[in-house]
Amino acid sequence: MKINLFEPYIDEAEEKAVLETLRSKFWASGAGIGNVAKFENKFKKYVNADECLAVNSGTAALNIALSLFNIKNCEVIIPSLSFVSTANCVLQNGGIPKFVDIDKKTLCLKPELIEKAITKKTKAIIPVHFGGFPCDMKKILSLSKKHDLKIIEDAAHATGASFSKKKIGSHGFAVCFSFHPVKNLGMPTGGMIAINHSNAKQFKNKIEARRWCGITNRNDDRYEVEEIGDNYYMNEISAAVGLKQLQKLNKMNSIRKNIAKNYEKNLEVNIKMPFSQNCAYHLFWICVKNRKLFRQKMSEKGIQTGTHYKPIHTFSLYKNKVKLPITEEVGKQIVTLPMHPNLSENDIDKIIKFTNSFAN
């Protein structure tokens, strides 16, 4: 039987919640059964943020969060080893992506290199908690204060991850989560923006308008539109699933950590993801010299693997002369191994056995 790279972890609770929402006939977010509002409130308590606003993807979360301040013709520091949404949101808001190299151990932005890259044109930093491993936010937040920069955290991999004994989502100005079906908290489609600011309610109002076509001051059939917005609403069916997933998130992440601990201890590869209790382990990565051959042999044994990610600065849209030696080396060698709570002990043993056979 094939071992999948990712899988959602569900039971009868999600099935019942979806069926109840379908039968309610209120599928869009609104005044119906209020799953979206309930999910926002419960997630806000879970991460201890000032405000939480649900959207339909992690990409939407990044786009809106970056629109909350003017970055036109300004630089935004980002890693290249990430999903392309991390860079797209900068372009879509008129900014200039500035790629900075990563820490070889964690694959997260390296604070020392961030500081060297800061110029008069720099307006913001988007740290990516790669694989669910928290960035060194203490140093990054210190840099933001020193240079008056905004921090938009890309926590697409990091739902349930922690930093300084607090959940990711309670620190930076805006923290963006993804609830794609294979993420730690999965739903058909969804994302979240957590806001931490003394004027959080003011930003909440802006996000509410921008996630729904710019509409404000709605009263029955009367409303106003003062600026452009998008249709980024989360739907009630997704939120119904999310509410059930949130209840078991700590359990699911605990399973992921146990798998990661087993991998880290028993995989005989030179470069692999480190273990940390603070990490959410959306994925687990290793580096191999002959990736194509390794992945082919693993596939022949029924084990699905992945490549996360092709560095963004190598795409034609972003291609430039920037030199990122660690990113480029890792980008050629990185392989992601199966990581989800459905993996059995036999599955894990098999993955470890064949990884050790084929990786070196």
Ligand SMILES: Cc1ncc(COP(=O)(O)O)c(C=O)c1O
Given for the second form:
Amino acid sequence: MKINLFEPYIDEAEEKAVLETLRSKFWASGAGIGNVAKFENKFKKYVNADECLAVNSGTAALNIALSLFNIKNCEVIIPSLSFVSTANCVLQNGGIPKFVDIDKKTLCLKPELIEKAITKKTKAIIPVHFGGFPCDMKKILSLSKKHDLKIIEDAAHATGASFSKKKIGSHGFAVCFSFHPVKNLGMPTGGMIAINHSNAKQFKNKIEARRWCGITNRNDDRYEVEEIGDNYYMNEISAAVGLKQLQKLNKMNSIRKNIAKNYEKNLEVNIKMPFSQNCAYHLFWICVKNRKLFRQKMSEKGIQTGTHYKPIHTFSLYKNKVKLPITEEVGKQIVTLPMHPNLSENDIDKIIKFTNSFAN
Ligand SMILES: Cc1ncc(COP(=O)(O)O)c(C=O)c1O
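Right, the form predicted alone is done; let's see the coordinates for the form predicted together with the ligand.
Now the complete complex, all chains and molecules, led by this one.
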């Protein structure tokens, strides 16, 4: 039996919820009512944010979050070791991505390097909680205060992660989650923007319009459109699955943590993801010298592995002369091992055994 890199974790609860929603004949609404509103409320309580607005992907969440203030021709500090949406949202909104190197141990942005990269043109920072490992939000928030910068967290990997006893989702101005099927909380397609601001209601109204084609002030058949918006709203079937997944999120994340603890203890590789109770472990990564050969040998044993990620600054769209020594070194060696709550003890033993024989 093949061991998959990622898998959603579902049972009869999700099956029943999908069927009920299908049979209700109410599948979607740009108004964000029904299951979508219920999911937003429950998620808001879970992360303890001022407001939470559901959208149809992590990419949509980032695109809208960056549109909430004007970044035209301004620099936005981002890591390069991430999924390309982390940088695309900056270009989408007319900003300039400024790549900064990462911490060797956690692969998250290094606050000392962020501070060095800040210029008069810097407007925002997008910390990525890499693999679910929380960035140092204390230092990043203090940089944002000192230099008057907005913090948009890319928490695509970090649903359920914490920093300083507070859930990720309650720190930065906007925190963007992905609920892609293989994420910690999975659904057919979905994302969330958590807002933390004294004027959160005002941002809520803006996001509601921008996720539904610019529509505002709706009253029965009357409504207004004052600015352009996208079709970014979440559907009812995804939200129905999300409600069930949220109920078991802590359980799923604690299974992920136990797997990570086992990997961290028993993998005989020099460079591997550290263990932390605060991490959500969407990914578990190691570094190997010969990635191609390692991945091929693991595949021959029926174990799927991944490469997360090819550094964004090496894509032709982003190619620039920035030097990011740690990102570049890690980018050549990083491999992700299977990580999901369906892994059996046998699977985990097999993954550890073959990683130890092929990694060195
Ligand atoms: C770090 C990161 N940011 C953003 C995204 C985008 O999320 P989505 O696939 O839901 O659009 C992903 C998805 O894999 C991601 O890994």
